[in-house]
Amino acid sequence: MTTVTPVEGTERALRWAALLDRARLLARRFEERSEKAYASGEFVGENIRELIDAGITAINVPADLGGFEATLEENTRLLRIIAGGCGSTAFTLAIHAVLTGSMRSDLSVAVRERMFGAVRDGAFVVGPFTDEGSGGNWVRPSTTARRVPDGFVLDGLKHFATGYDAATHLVVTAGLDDAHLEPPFNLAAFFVEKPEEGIEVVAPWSGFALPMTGSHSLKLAGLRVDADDSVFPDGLTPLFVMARQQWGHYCFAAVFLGLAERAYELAVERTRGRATTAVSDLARLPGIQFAVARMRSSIATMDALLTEYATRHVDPGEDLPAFVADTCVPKYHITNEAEHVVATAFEVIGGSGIRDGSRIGQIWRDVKAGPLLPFTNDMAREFIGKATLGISPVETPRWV
């Protein structure tokens, strides 16, 4: 086996600075493209290819396999930058980041080397998780996995398969049909190359928010996977999923914080030096100043919150339900507060924001998706509230 020297110290710092520079450059390019493609919902495939070429999709390859092994906080930083240019691109990248970042320490040796060898060479991984019968409750899938002598056969209907058109590999979830495994412990996940048979797009994506993500609905009909494609041991998948919930919550929060940051920038840019027949300088109006102050304060708070959690709340520890509740805090606060910032920016910019193709109009639509992503507002409030009051998250009454 080849010995790999981990990237660290000055070399790592230089590589990180280069990644940030590339992300900023690409974000500007993506914003220009989105002005033309947003209305039609054209998939961000070209953007994904450029992220691959820039090495940004490979940042989570483990150091022992020759990769950069980005931290969770570093992932959120890059996602915020990309979101400033294009929310659809950032959210599509976030799915890949969540999968490649959350699973690098938990996989079997064979699956780990196969996954990260592919990612290192330019693979793009997406995960159709949301089932027709269970929605955002990923640990109770309605898609089934039936055992056969050489593996499993999967059947079901998946929604929101974000990034499917760009995918080279999938992480597919399903419920094992084993009688001794009761939900949610029958949950299984499989890492596979994008299949040519047994899976098809049955409803192409068309969305009010994040319209360029290609989040199609997929039908799995007799999709065969090998036993070696199984990601986690039988019965333990839901525990692994919950112990890595921070990746989903923090990366999703980063996308919507990035949208809010760009909305704030646009509002300030639009106001400085702007005059009307009634006012010689809009920036001198107290209402504008108060709105800008509120946005700036809110963004600083969101930044501090996400940075704190992405650096200090990443280890599940011994109390898994309490940890999951902790991870809900930044996701819940940021996705909701980002909406308020964007709405305020929209008011500051004024009527021009409702024109076709306006960037603030795109951001206003995209930011609406944040509170609806798992964990949704209701589910997050339930987890946070019950954990704070010392109540088990599965105790009734349940809100969701």
Ligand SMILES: Cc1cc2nc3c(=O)[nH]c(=O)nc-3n(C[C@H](O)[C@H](O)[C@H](O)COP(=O)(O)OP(=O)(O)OC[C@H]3O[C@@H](n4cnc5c(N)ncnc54)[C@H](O)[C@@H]3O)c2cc1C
The other form holds:
Amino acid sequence: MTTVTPVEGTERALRWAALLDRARLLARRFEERSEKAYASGEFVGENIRELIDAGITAINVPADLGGFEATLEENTRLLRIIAGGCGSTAFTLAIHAVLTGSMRSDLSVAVRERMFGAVRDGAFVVGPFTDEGSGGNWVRPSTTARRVPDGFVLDGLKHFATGYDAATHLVVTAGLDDAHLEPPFNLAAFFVEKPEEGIEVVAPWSGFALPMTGSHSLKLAGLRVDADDSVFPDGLTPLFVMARQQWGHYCFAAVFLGLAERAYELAVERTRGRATTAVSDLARLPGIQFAVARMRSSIATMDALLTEYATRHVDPGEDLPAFVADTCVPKYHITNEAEHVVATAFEVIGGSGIRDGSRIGQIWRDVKAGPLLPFTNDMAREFIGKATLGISPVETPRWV
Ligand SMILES: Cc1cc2nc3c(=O)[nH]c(=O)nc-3n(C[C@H](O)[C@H](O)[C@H](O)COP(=O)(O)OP(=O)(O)OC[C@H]3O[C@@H](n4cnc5c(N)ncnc54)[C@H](O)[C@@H]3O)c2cc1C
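Can you now output the form predicted in complex with the named molecule? The one shown was the form predicted on its own.
Full assembly next; the chain just shown is listed first.
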């Protein structure tokens, strides 16, 4: 009996293979650029333009709107490849991927068509959520949204607006001033074209890690948004956000796994066949071999973990807090484990890694950001621990 493969399936497989090839090619080019631009922290705008031209920023457009509708696992694959070339580009792309991938369902029809029509045509979406007063607890914003006829007026200070210079659109969060909505249920998110007024960069980004992400601080002063820009129904935004946490956790984990994978490759390349006056071949030293073995098995474990979660733990199901705890597992493990792999690679490469502009040095700096991104280590441990022990996530003692 002959098995007939559906045409869409074959076409999709071919498109996917082409996307992977293109991503690999771009990653090499981004790495060359990174070697020159990392020290100055120049924003990765040219790289983002090339990702748009390659169709990589449009992979999450839903099939019913003519798109590729990439799975979450496919997003993580591409992010790992891009991170191998440039952490800043991969993280900036990750923000866009998280927003576009997680918002394919449950949006109002108007926002959905506007968002994905724009993304199909080359839009780049960024998400300034973190507020001056909220830190990583951005479901409790300090930016306010005051109701006015037909819309809202936003005021506040946002930090870490990754990719702002390349943005054509923003998903921006704020707290509604309605008396009946207690935090965090006053959280609201708005999808807007990058505004020309009411928002300005007040502190340009200059980061120790991921320095080329352009994660500026933004002042929102009387920023006007329409009622139709509201992404989720009033009062329900935190629940919708929780049900999408898998996108943030797995895509962020992918970036840091991609960095670790590149560090490992660099360590192997630098060591194999390298001789000194004392040692004919560094690769023959047991210490080097053991380090390579440790890195390789650690990467294989992270790969298996992320693949498992990004394919089998993507549906929130009935128990939302348990699901969120689940999604913390790969993010927590991988962002911390990636640091160990990169540190080992650094040691294997040796003193040359300390030299200004070394690629392993850039990766060592970038990988430090992983555990600081939401959910931070403390929050991830709390969610996982409480869920495992059958304790509600809002039960005291806790921090918030
Ligand atoms: C390079 C980079 C790019 C970023 N890009 C974006 C972006 O595009 N959009 C965006 O919105 N944000 C972005 N962020 C911000 C990020 O999402 C987090 O909000 C931020 O890193 C954490 O906030 P904070 O550093 O202010 O720490 P805080 O939230 O002030 O936390 C400080 C410490 O207190 C602990 N802590 C705080 N609250 C709790 C709690 N409730 N329970 C347990 N422990 C707690 C934390 O674990 C941490 O150790 C970016 C961050 C970085 C580093």
